[in-house]
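Only one chain comes next, encoded as structure tokens, the form predicted alone.
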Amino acid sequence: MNKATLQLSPPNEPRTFGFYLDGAYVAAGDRELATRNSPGHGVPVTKTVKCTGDDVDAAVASARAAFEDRRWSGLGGAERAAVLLKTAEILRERAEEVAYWETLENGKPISQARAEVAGCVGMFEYASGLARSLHGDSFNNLGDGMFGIVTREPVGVVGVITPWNFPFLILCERVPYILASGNTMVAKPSEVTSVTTLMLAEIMTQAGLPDGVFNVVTGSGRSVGQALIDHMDVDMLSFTGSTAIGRAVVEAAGKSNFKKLGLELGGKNPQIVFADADLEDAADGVAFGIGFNTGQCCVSGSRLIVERSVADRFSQMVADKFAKVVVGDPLDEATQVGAITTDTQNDTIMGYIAKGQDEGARLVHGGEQLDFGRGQYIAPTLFADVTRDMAIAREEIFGPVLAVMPFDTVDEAIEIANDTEYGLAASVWTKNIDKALQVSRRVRAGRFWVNTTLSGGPELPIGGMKQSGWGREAGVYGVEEYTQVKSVHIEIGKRDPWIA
């Protein structure tokens, strides 16, 4: 399947997928199937297995066996790197296929899905180098009788629970790094966007990954996800989702085996615009920062904190940008903002828009549901006259809703930016390098952008501060996150006896 031959329309019949165990698909058998309707088209596109607790046990047992017999962790870094590079090669060849199914299940524009898959290729290529360069340390300063070594070893079996907003991208921000360090894993994608996770497991088997190293169970978070969180034979769990569920994950891990956790949770991210910024660039960036992935993005810039002297003019500039955004069929290459992924999220976003108006915010643009005859769409929405106590200023909406709040001084801008329980991401727009550095140092966020937003690559780490999570993904830090540190003390020469 390639871009030249692919018909950009939903399939005539939904495609059925099994779950992935020991290097192969397992058919549903007598298990129930979940049917997924495309949020952009309202027609069924995929059917996936509702796995059971026994299936989770089997997947974890498969990963455990693969870890303990060292079929993966026992390989040299060069051999693991070769598999990761081959995965990148195959993924590049199948990129159009993966992007197509990602768009169908999620509702994001096909152009965005293609770009995300291309970025995922880079993740595997970068992680392949880390598989070869991961190392520990040595201490030759312990005296003539002792030599010290610090090693990094794989954690073991890693469970990965991913959300519906970036099913493939978030997966690929984790998988190559988990595997580069020698771990084995069980992935549990969102029940509404499972297919591209299954495809990655298939691709990695094709690339030479040993059977059992990467297993995928599908089904609901309430049953299958919880079983993975609670499992006593999972050594580490990576969870991406809401802060509320992240808190429950922490509690569950404490009640089971104190498994190591990596958490990327919610965000209410500020975009700070100073009057000395290139306002045209800033307006475009701010619009992109909230419109990308229909605002269903944990790092979307949902709070516009703008210098008062230009606040009204700049708000209108953003509104003008919103008016030109192409909202529509996700399979149309011209579309910039696609469909809302789930019915529940659609209702949540519309509820916040109503709440914003009820609390006294002024609706500048959007606010309505768009009717294209099928699917579910919401116009990019801009609120002015927003105060810090309003729900649309404090709570994560996870939709294309932007709240404008003015400031007068640098200190006030920083205070407003930090006035949140979250600390995932932030942006600042200014041509004054002193301001940019001052703000970037003082705003508490794990990712920070200056005169840009939502940019990045595999080299820099991802993660949050405060209630936005623990740990880091991607970059060197992303590999180290999935290792344990061991100190080794080596005595040299004859022992000084304790018992004479």
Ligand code: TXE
Second form
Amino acid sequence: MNKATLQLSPPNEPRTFGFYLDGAYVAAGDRELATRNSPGHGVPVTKTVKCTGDDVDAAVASARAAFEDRRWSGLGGAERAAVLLKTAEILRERAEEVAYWETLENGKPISQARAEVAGCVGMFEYASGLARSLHGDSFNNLGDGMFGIVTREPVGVVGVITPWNFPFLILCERVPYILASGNTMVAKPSEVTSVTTLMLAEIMTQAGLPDGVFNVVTGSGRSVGQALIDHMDVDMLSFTGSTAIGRAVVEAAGKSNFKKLGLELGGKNPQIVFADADLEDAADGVAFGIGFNTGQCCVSGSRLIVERSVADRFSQMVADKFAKVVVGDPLDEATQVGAITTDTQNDTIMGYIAKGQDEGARLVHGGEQLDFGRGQYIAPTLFADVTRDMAIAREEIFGPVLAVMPFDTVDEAIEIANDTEYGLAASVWTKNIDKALQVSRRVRAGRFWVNTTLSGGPELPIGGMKQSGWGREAGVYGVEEYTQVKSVHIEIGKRDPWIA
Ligand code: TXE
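Switch over from the form predicted alone to the form predicted in complex with the named molecule, please.
In what comes next, the whole complex appears, and the chain from above leads the way.
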């Protein structure tokens, strides 16, 4: 499908997908199917399989067999790199198709989905280099009788559980890095946004990935996800989602085989704006930081911490930006903010907006559901007079709702920023280098932006401090997470005997 011929409307009939095992689709057979309605249009667009516990076992067994016979880990880095590069090439060719289905299931604007797929191509290209450059260490300082080497090995079978907010991007921030070092995988996408994960499996088979290296099981978190986190034969699990389920993942690992974990969880990320910032630039950045992906990002900048002397003026500047943001049909090229991904999430966000008003915050902009005749949409919303104890200042809303809190000193700004159980991301807006550095050093967050927000790419790692998670994804750090080190001691010449 190319851009010119793309029919930018939902399909007439929902498309049915099997799940992916051993390099091929498996049809539903007598398993149940889940139907997904497009959140932007309210019509059915896809049907996916509700996999069973046996299907999870089969997928793990397939990944295990592929790992043990070394069909992937036994290849040289150059050969693995070739498959990752070919994946990037095919993904570039099929980008429009992937973006279309991503938009249909998730509700994000098509222009944004296209940009995300382009970013994913970059992830595969970058990780291909890591497949060739990944290496260990050596110790040549152990005396004439001993040589020490440290090797990096793949962890084994890796499970990946992803959420619905960035179904394809979050997947591609993990998969190429996991595969670069020779692991094999089972992915479990969110039950509401599964099909682009299946498409990636198809693309990788096309690119020459050996069968069984990448398997996909679809279905609910409660059954399929739980079976994966409980599984005794999964060596490592990367989970991205809510902090509550993250806790369940840690418990399951403790109760099963102590599988190694990577966790990327919730956030309540501060945007700190000083009076000396380029306020026009900052207002645009702050509006983007909470409006992008309808605020359904783990790294959305949902708390605006702004110097008191400019607080009212700056809040109004952000509200003016909100008024100009184009909210609407995700398949419309001009749309900047699309639909809310699930009914439940829509209710959650509207619930927080009501709670903010009940708790005494002042609604400056938005706060209402937008009616386009179909789908579910919420206007970008700004609350002033927010205090630190209010739910809208403390809890992850996961929607386009910004809570404004003023500060007087640098110390106070840092204290408010750190007054959260989370530590995923933070931004500071100032033209003063001292303030920028002080704040970036002292705010506890895994990602930090100065005079920008939500930037990223394959080079820099992603992940959180505090209750936002464990470990890092992407970059060199990301690939290393999916390896384990082995130390090897090599005797040179004859050993000193133990028994005389
Ligand atoms: O997340 P879940 P949900 C937050 C956000 C949102 C809330 C609920 O606040 O409102 O979570 O979203 C799988 N064992 N975030 O319900 O349940 C599930 O199928 C194993 C923030 O969608 O955490 C899906 O694939 N897996 C977050 C994935 O976990 C289980 C992104 C995430 O679902 C499971 C998403 C179980 N018992 C939601 N239960 C962020 N900050 O990025 C569910 N899953």
